[in-house]
Every structure is written in C-alpha cells, then in structure tokens.
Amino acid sequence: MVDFKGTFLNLPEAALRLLVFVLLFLSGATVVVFLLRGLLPGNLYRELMDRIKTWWVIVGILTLTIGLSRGLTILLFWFISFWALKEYFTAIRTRPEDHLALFVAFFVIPTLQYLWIWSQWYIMFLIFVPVYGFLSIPFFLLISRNPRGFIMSAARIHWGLMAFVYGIGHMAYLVNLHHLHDPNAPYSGITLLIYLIFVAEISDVFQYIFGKLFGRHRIWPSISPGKTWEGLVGGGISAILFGYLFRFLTPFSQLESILVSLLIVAMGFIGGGVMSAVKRDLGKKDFGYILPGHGGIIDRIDSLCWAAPIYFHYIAYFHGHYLLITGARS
C-alpha cells in the first residue's frame, strides 16, 4: 500500500486516498469524454467537457482550502454562502424598502454566523440565524414603514439565509471538529466534511449519468425534466456503494454507512427538487453562469443545503461527545 503520510498539505491520510481516487475518476472522464467527441452532439460534448473542465477547479480548490487551514475553508465556505445569496437575491423580486433587510442579510448576519464557527461557538452558531437573525429582518422590514409586500419580502430573505447561510454553515463547522473516541483515530471533522460532499455530489454525477443514459420515467415533469427514477435509482446505489467504500473517512460501521449514504443522497435529491421548484417559479433555467456546465453556485450546492445540515446533526446526536473535545465554547 502506498504511504500517503505527509506527502501534500495537511491532508490526513484517508483523505489522500479519496483526492487520488477522485483524480484518477476525472482523468479517466476526461479521456472518455476526448475519444467520444465524434460521437457525440455538438452540445452535449460541449456541456460534458464544460462540467469536467469545471470539476477539476472545484476539486483543486478544495484540496487546497481544506489541505492549507481551518480558517482558509471556513473562509471559502463564507465566499460560497455570500455569492448563493448573490444570486438568489438578484433573482427574486424585492421591493426598494426591502433595501435595508437586504444589507444585513447579505453582509451582516452570514458574516456574523461564519464568525461564531471560527470560533467554534457551538451554542450561536445553532441559534444565530433561525433566532436573532429571524427576528432582526422583519425588524429592518419595518422600518420601511410600508406594509405592502411586508410578509412576502420577511419570507423570501427568510428562507434565503436558512438555505444558504445556515444549511451551508454546517459544512463549515465540521472542520472545528477534531477526533471521535481516539486521538489516533484516522478520520475527524475534516473527513467528515470530505466524505458529505464526496457522496453528495458523486450521488448527482451518476444521476446525471444514468438519467442522460437510461432516464425514461420523469419524477417531476413540470418541476425538473432532467430528473429521472432511473436517474435516481442509479445515482443513488452508486453514492452508496462509494459511501461504503471510503466509509475510512468516518466513525460509521458498514451498516451506517450505508444507512448514512442514503441519508445524504435522498436529502440532496430533495435539495435538488426544491431549487429546481424555485427556479421554475422564478422563470430561471440557472441561477447564474460561474460554473461553466452546472450554472450557479447554487445549481452546484442545491443538493448539499438540505444533506449538510441532516448529516452534521446526524453526527452530533450519534456521535455527540466529539463536540466536547474540541474546545468549543457552549
């Protein structure tokens, strides 16, 4: 077996294994990819190469946040949480009275939120946003003194924060986390937080592989066309069967991590439904065209807002004492 100790950044052992599985997995997509451009349409070569191209600078910018610093990733995840609310708030209709509440949602409370996990205190960082963050917004509605709008306005800069600044802030507190059970144990918060977004984004990789391939049966016509049983099916034994794979990353016996891969998988699969729901309101294909192939950041995440904040609870119920041995303030 090859020794990964030490041999880039500060990546724990188990997660060299995966980073050379995951680029062994993308050269090997995009040598497929090549040797089939003439078989392909025109479009969707174009869309497969764009989707590759795009997945080699989000696996290299992970490897080298999540390899560098606790306080670099957790950074990264703020940027992250600050440009979905970008495009979400641009694509939704506000009022100009809204324009306060807008401020603070945008700048103010992810900024303060982000700032509780960097200091890893556990108790504002559960209560910060869906208490003092829920409660400041109609406050700053108000001061706009017009009540037209008022309910719809609160909502939708409601549901904004708790999809993108609090489901995503869960994937930033796992990096606070350090050992479960045994210092020397090979896994900790940082493959956790690994493993969440290997098996959710591996789950829409092969739905989207065995939609394009063998997607007959529609789930959702009218909400996202693209989404198939065969699809789901597929994608989701895959990401289980990875999920057990590299079940190293975790604590989990073989059967959780069964039972935990299936968790993620059908919570993003839900994620994904509800963005795909909203964009069909809003009259969006994409919630914008940072990511060549996928769209937005939040066409990238949709299925990791409803997945991180499940698995990270998950975690803290079955396995709470691993919050007790970080140094976290209560």
The other form holds:
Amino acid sequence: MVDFKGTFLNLPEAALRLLVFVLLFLSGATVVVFLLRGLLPGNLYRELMDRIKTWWVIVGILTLTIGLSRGLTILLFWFISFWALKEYFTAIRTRPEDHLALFVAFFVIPTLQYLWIWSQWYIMFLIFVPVYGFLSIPFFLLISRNPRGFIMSAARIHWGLMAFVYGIGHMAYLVNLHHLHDPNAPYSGITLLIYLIFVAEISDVFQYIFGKLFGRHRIWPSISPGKTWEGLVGGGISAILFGYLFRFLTPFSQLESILVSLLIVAMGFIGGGVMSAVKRDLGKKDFGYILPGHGGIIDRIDSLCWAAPIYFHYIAYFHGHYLLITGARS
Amino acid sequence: MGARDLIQILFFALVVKPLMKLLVGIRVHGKENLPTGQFILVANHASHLDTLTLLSLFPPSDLVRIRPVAAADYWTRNPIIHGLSRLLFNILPIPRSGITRTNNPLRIMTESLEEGYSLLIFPEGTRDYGEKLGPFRPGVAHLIRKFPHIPCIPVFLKNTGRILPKGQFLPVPLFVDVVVGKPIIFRRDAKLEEILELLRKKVTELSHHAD
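What would the structure be for the form predicted together with the partner chain, given that what you showed me was the form predicted on its own?
The complete assembly is shown below, putting the previous chain first.
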C-alpha cells in the first residue's frame, strides 16, 4: 500500500485505498480503450479517450485539493459553483435590467455561502440561499424598475443559485464533518465526500457504458436521447455494488450502504434528467466545453447537484449527532 | 521596441490574458481566419470589453502593430483616460463630430494604415445598439476603397454587451463567443454601399454561428 504519511498529501487511509482503486480502474480503462482503437469507430474512440483523459485530470485535481487542505477544497467547490453559474447564465436568456441581480448572483451570494461553509456556520449555510437569496434577488431586480419579465428573471436566477451554489455547496460542507468523540474513526467528512462523488460518478460512468453497449429502450426520448433502461439498471447496480464494497469510507452498515447508494443513484438520475430538460429547453447539446469529451462543468456535476443535498441531509439526520456541529457558530 | 510597446505587451501577457481566461473564458470560432499580415478588422460593438476581447485574440507581441480605432470625444475627454488608453491599448482616436479638413477621421486612419498598422474598427460607431447590430457608418468603406489590397476581417462578438453593457461598471462574467469570418478582399471598383452592405451582412451571418 502506498504510504503518503509525512508527505504533503494528508489523506485518510480509507481515501487512499479508494484512490489506489480509482487509479487502477482509470489505467485499465485507458489501456482497454487504447487496445480497442482499431475496432471502435474513430469518433467514439476520440470521445472515450477525451472522457478518460478528463477523468485523469478530475481525479488529480480532487486528490490534490482534498489532500492539501480543507480551505482549498472549499475554494475548489466555490470555483465549480462559479463556473457552473457562468455556463448557466450564459445559456439562459436574461434582460439588460437583470444586470445588478446577476452580478450579486455571481459574486456576492456564492462568496458569502462558501464563507459560511468555511466558517462552519451551519444554520446560515442551510438558510442563506433559500431565504436570503430568495428575498434579495427580486430586490435587486426592483432597482431596474421594469416589471416586464420580472417573475421569469427572479425565478431563473434563483433556480441557478439553488442548483449550483446551494446544491453543490452541500458537497463542500461535507469536509467539515468529523467524528466528534472518536478521533481514530476510519471515516470523516473527507471520506464521506469522496464516497458521494465516487458512487454518483460510478453510476454515471456505468450508465454510459451499459447504455452504449446494451441500450435499446429509451426512458425519456424527448428529454435525453442517451438515457436508456439498460443503462440505468446496469449503472445503478454497478454503483450500488461499488457503494457496498467501499462502505469503509462511511459509518454505514451493510444494508444502509446499499440504501444510500440507491438514493445517490436515484437522485443523480433525476438531476441528470433535469439538466437534460434544461438543455433541451434552451436548444443546446452541452453547457460548455471546459471538460473535453463531457462538455461543460454542469454536464459533469448535474447528478451531484441533486444527489448532494439529499445525501448530506441523510447523514445529518441519521449520523449528525456524532459527525456534525449544528449549534450556534463554533 | 519602445517602452510603451513593452508595457502594453506585459500588461496583456500578465493581466488581460489571464483575467480573460479565468473570468470571461473566450471561445473563438474560426481562429484560423485571423491573419498574420496587415488587416482591417470589422466587428459589432456593444461594450468596452470588445476591444479587450479582440486584442486578446492575438499574441501579445503582435499587439504593437494593431490600433483600435476609438471615439476621440470619449477616449480623449481627459488626460488620464487618454494617456492610459494610448499607453495600454495604443488607441487611434478619431473625431465623431466637428470634422474639419485637418482632423478628418479618414485621413487619420489612412496615415495609420500607411505606417503599416492594422486597425480594429467598430463601424456602428457607438455601443448604443447593444446586442442588436446597428447601421454601419460609411468611413470604413471609404478606407477599404483606398486600401483594397488589405484584407478585411469580419468578426462577431457575442455576449460582451451582456457582460459589461454601456453605462455599467460591474461585470457579469458570462462566456464570450468570438466568430472570426474569412478575410474579404473587395474589388477595386466596389461601390461604397456595396462594401457596407456586404460587411454588415457578413457580421450578421457570423452571429448565427455563435451558438
């Protein structure tokens, strides 16, 4: 086993075990796709290679930031929220009158939200975007004094904040969790975060693979032409299997790990569907181009936007009493 | 290379380009159409960001041969703005009103092209039309008729007017799409109206590629 102890990377033992598995898995995928290059159609080969290369970069960035520090990890999620908002606000229609509200939605609300997360102000983290965000955005729209399109603008802007700042922020808050009584617990906020990303992305990746290999029956042809029942079942079972095997990252019992993985798969599937519907509504195929082979940031994190809050509140409800400081500012 | 050139190159390499990458994120379509020699670049205008965006398409060392044509009444209204815009962007100020024989914008631009500079021109002459494409003012066509051998590059800039519209100073960092069209060489006997109409048509066409 690789031992990073004493190096700059400060990852828990359980996270390192998962990291070794992920690196082996990615290496295997790289080799297999490379060997199949003669058999695959050219554009599929390029798409697969692009996707795998992007995965290498994602795993590298996540490992480095999570291993380096809590603050840096929260900063990374702030940046992911920022970039997702960029993609979302570029894609939707906005009015010139929305300028100030958009500025606040871009810079002020996300920065404050991640500041609450960093300072572990739990109550503020929970209510800031749904309450203060909801109340303040229409105020900044009022300043323009144009009621035409007011509801649309208020709704569109707040929707983006809820999905990409509030939803994604729950992933960042996970890194604050730690066992309050047992400093030697094998799991922590870091491993719980990694577990969520791992199960959600395994579900996505295997839905893609099973869909490509066996996909026949489309679930929502009008929303997402790529989603098939074969893909969903194959991806879901894979994710639950890996979620069960890697439950050492969590305090979950055997049965619980299966249920939580199922929850992540289900919420992730809904999140992916919602973002597909948004793309169809806007007449776009992808939200952006920052992740070669995948599209934009939103195309990669769509499932996590939905899975993260539910996963977080499951943990807060059933395991919060020993993992989470919920009182006033600590 | 003068001190001003060096300052502009460093300013773009160290400040503008990184900021445009991190905050704005420009997507360029048709980058291969960007010329290496002398050119007249014609683009729609909705924001101060337009000049920054266009200049950041080029390697910083090329910038010293490019001058953005700018409204003198705005950019030379006080010595600080005039000095900075000259220092950092090498603007070529031309008057929009009160034109006489000596300050004729056509003469100013002609001299600049004769010195070997490439020009960035916003033929709408104002940011007033925002995201819509306004009518083109005829100066650019006069210029093209005088220099028919210099290729004319039509460009469409999308979203700059949403990011930093006229009258706003807080930017909303959406993505910018830049569509660069193929260089146009006009016939020597092309009429003014023909040139203007074709340029406007080209920029409009490019706007359909911006999605």
